[in-house]
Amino acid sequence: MIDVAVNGYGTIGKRVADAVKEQDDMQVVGVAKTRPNFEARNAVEQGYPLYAAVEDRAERFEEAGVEIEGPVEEMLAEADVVVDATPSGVGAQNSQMYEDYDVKALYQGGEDADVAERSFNAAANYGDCVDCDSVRVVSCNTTGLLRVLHPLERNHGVGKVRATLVRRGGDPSQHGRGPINDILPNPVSIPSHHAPDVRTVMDVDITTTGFKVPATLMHVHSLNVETSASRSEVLETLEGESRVRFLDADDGVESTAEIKEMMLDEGRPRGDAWENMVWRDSVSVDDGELYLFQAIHQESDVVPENVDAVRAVTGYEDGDESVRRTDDALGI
């Protein structure tokens, strides 16, 4: 049994903890929070041992009536792997602590690539990350791009890739980022950071541009990929990927809001969409160029990737089997 600690029990951390809990080969030995908010109370109610991420704030938990087990260092002493789901930049600050406690470390895409030995995507480079001491699970958008580009490259080859990312202004709970009434080139310079991030995992000629819009539910990508594949071959290839899901016109799902509603109706925890959501009608090939639209749920698509990364760094060599086990446990 792999003992997993989660440092940072927020948007990503709480989802990763719940996903780890569902696996038959790993368990959550603790989660850490910086303050005793509703998420900290929920962690205790869920039965997760709760630790103070910052030792000198431990008394705040006691004052708020939230029971903790001790400081984060005690949690690390119990763990084989720590998933760092702290805000961007904090993971790099924590890296020496993880080394001191000789615990394998998983970082999130908000960190710079050099925080870890490798960047990680289950489909694209699982094998390269086996037995690494640290990996960085790439961002939600980079994960979404790799899930499409890697199987296309593997089966058909790809040339130039151009991707426009329409990005949510903030997560649903990030009220500090709004209210907003704006469309923001983000960044104004080209490419956006996503193209270099993709290349930390996969050697591909890609240019990305990004816009932030006044929305909270999901991102949307418009992809243009040079390839020799026909439309039917593209569909066949991507239908073989468990973490790519097609939306059909007959389903009446034309927007990200309807995707979220569909996930809630299906009973997904928190309405999460772990897969890329590709509109089938958008898939077209014209003179060697593929076009498609896909929606990426920024709060959850990296969650199964974190689970697979736990197995990779602890020496589980079969990436395809890890993906199958993760997906089966989550219901993908």
Given for the second form:
There are 4 protein chains.
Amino acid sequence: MIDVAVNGYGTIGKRVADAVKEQDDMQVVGVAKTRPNFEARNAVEQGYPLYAAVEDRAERFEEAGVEIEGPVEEMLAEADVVVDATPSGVGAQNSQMYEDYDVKALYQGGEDADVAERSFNAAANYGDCVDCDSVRVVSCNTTGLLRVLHPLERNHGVGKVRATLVRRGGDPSQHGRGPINDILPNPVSIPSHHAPDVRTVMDVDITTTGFKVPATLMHVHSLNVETSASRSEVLETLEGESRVRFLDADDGVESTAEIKEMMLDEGRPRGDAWENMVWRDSVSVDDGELYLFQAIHQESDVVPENVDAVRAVTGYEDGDESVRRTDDALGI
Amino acid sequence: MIDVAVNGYGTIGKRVADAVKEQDDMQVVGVAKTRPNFEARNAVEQGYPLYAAVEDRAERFEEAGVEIEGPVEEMLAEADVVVDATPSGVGAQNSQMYEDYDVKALYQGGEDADVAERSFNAAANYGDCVDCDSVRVVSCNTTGLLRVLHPLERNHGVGKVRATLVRRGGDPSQHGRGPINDILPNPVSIPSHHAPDVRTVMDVDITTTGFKVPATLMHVHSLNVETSASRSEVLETLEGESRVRFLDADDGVESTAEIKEMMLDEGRPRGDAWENMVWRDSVSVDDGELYLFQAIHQESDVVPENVDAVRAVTGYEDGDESVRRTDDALGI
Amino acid sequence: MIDVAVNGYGTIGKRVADAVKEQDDMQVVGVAKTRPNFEARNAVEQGYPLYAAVEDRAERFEEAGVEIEGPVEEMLAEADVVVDATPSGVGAQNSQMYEDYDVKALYQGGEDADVAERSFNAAANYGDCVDCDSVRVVSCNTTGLLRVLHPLERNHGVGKVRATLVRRGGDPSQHGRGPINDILPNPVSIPSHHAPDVRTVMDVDITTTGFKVPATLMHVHSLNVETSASRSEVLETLEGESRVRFLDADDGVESTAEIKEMMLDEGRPRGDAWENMVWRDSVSVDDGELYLFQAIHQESDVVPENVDAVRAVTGYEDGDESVRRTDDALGI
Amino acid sequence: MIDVAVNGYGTIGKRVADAVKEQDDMQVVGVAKTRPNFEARNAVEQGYPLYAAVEDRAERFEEAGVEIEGPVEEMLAEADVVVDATPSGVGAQNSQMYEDYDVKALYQGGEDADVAERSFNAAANYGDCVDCDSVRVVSCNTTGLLRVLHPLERNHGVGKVRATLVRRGGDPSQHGRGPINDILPNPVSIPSHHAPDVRTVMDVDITTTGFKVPATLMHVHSLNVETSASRSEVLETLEGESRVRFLDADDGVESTAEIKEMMLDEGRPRGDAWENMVWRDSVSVDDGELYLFQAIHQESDVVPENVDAVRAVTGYEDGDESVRRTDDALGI
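Got the form predicted alone; could you also share the form predicted in complex with a further copy of the same chain?
What follows is the whole complex; the chain from before opens it.
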């Protein structure tokens, strides 16, 4: 069994912990959190040993009646791999600690690429990451782009890629984030940072532009790819990817909120949409250019990638098999 | 076993079906739907016999490859009780059909009170509804008000009640509904319809005012009640109600979105908040007046009430025991 | 003086009336409206003769104490040109009436292209529309695209054009429109209707994709154009267009709401942004492809175009001079 | 002429400057700002001498090509009165500087009451503030409450007051503020701070509760007042207040966005609604209790109050006449 610790038990961390728990070759040896809120209580109820991410806040847990096992360092001592799911930039601050405790480290896409030996995406470069001391699982949007682009490249080759990302302003419970009624080019400069982030994993000629809008549920991409593949070839290729799912006209799903409703109806934990959700009717090829729309669930699409990354850094060599195991365990 | 049919498999209907399924004294004999979308597919996957709510649309199910058992009338022939969860006003149109098939009927709060023999709330008037041929389960907001007011009246007596209801503009997946960036007195005239609706079940001097705002998750109430009870008496009384739940400061839950996050973390189906969610810190009594804030989940708070109403109309006499059974089965 | 009537005194109609009033070669002989609300009162206060757009609703104006001159037909009898600013589809129903009264007719972009002899954009095809009996002023988004594409084509030639349109869900006061918290590919099929609409006026190889988001203020475009022009050439060309305005970094304008704030500060009537608002920092040219972001004010960008179209259909031949007169009168 | 300086040229400051400019007994001798954005340019275009609010940022204005007169201290040396419209809490930091320059100071409602000699509302306590060295113009919501409560108290007496305030999350251009899709009791504890703030100006038994919602345009109040006045007496009293305006059913105004639309149509600068906007149909009296709904424009309702406060602190004794002059000059 691979012993996995999760540092940062928020949006990503709690989902990764639950996904690790479902696997038969790994287990959660602890989760660390900074504040004793409902998520901390939930961690305890899930049976996860709870640690204080910031030592001098440990007493706040006591005051709130939430029992903790000790400081985060004790958690690291128990772990083979730590998944750092702390806020952007904190991961980099933690990296020395992980090295000191000689634990393999997974970082999230909010960190700069140089925080880790390699950036990681299961479909694109699992093999390159086997036995690395640290990897960075690329961000939700980058993951979503790679899941489509890499299979297309592998099967048909791709030329220029142009993507417009319409991004949610904040996650559902982040009530301090806006905008309330606005649309922002974000960033104003072109390309956005997503294009170079894709290239940390895959060699492709890509330009991305981004907007921020007053929505909380999912990101949506308008994707344009130069390719020699026909529409049916594109569909066949993407239908072969377990982490790409098609929305059919008969589903009557016109929006990100309806995707979430469908996921909740299906009984997915937290209504999570782990896969890229591609509108089949949007897939069109004209004059050597593919267009499609896909929705990306920012809270969960990197979760199965983190599970695979745990296997990769601990030396499990077969990426395809890892994806299969992860997906089977989650019910993808 | 009580055989329950659900006519209208949307927001409320699908939740009631799932809740009925969890009970050991009733079962779902069928659900009826007008359109073959993802919810229809989900009904089939859940194992619910699916019927066409509108006969001449039956072929649309076939075209979509969704198998149906037959028209809604065949479903009624199998049922002891039908839960009508169709859109507002359609229930009234269906009532003759339910009579013709001699099936006990439950309506939702979108219907006028005279659609049924009685209006129903488990805490307030279960006993009055035993063996009725039809009852109307009052609306989400009215249910939320009754769950607090009736226990207070029973234990301490209440004088005037004044409530301001800040209502969501639409449910999460109703993307055609607004407002996008606006606040509406709704209705402009005072009192809103909620006050008379409360009085269909409970005799109380109440005035309600309502607003509509650009949010989809929950309603929130600011409640003011003249009462002789002290704060601790109020807390003790409401803590005795299984369908009233308190949010404590340590939970760190400041908003409706955080309530939903907590429910999803707890593994609630669809993240449903079946109970009134009362902020403990808001409960205050000053000069004979109680104030409190509560959040009401419009998609699910009437679900356990519907289950109890099924028992009531089929002659099960012990309301308290019904509530206990319902809650135990659901995990409230 | 050209006598102009405005049929439909809502979002577009009231703005066109006010813009016509500012010109020294035309005047408003009447505006027609269906309901006696605050806009009707305002029309009277502005000194516009008010007519009932629907004859049998005339008495509602009387009841509300709003004086009307008579039915819409009487207004047409006074006019050289009628600007139809009724809701989408109503214009087509009105076209026979306009013919019967032998009045030149301007339609808006919500109508199908075949409602009129030609589709119109001042920058692109003013000359083609001189003396036409009817023209359709293309929609806000199409107008916004043409204002950039036509000058680029004229000066440098353009190849393929790809545009993603992030569209507001409704206008500020349309509180019945959603979505509240959602992103919709709209339409799901690619291309959206904007590409063929551009081609009603200009011959160009363009593909457009569209989204609908919970915002009310402006649309925003991510535009990609194959061109041989350099960045400085693009800037020079677009700076020569009076209806394209650049947002500079020093302005500190990051969003559509800040554009509106700036317009209000400048004293623009209703805070209108008649011009395309282009973020200068977004303009980039790489490997023969131009990228830029622009915001389009759906309520007002077609207003100066309507004024020019009035001149065109009444035989004023110099399009450049018309644009200059319109802009001077408005203060663009 | 009273020489007025405005420190902080943002949402409130720029409106106060423009309102002062319209008066015939006062003039703007300068405005101070921290950043050289579009508002700074607009100040220059309006002819306001521009000063750097923070001295060591002066060079940023130069870099942006915006000419400044000097540091804020030089502006104070020119002024009889300074209107501090800086962000909450900064006013208190500035107070020593204002004393040092021996300039009368007006603060805004975001400051604590003890920042100034007295809190101010034109209708409620103008007389008490004559010749004060400093006053605090109470916040938008408090101003809105006082404009209704004080006349009612004066004419009919009022008993208990209960108000629920549904507050906008941020101003239109504050895109960093949320919530996007949420409702928050704000604060969770009852009463909110508005009740004690009302009592800084008027002696009344009031309890307030507040919510924050995803809207940017206006606040809305549900107001409940114990009073012996009849509905017609209430209407007569409030119709006598120039800063209370009624929305009639014939206006067809159902929401805050439609109020803003009406203000823009009327040609109000920035579409400002300086008055409380009360829905006439909501005004109801039952069993000794008045109910009404009113909308409060957070960006502008304190603007005329600031103008009156300038007169008060400089010794102009007749409050009623000041209100009349202010309103006439603005066109209220």
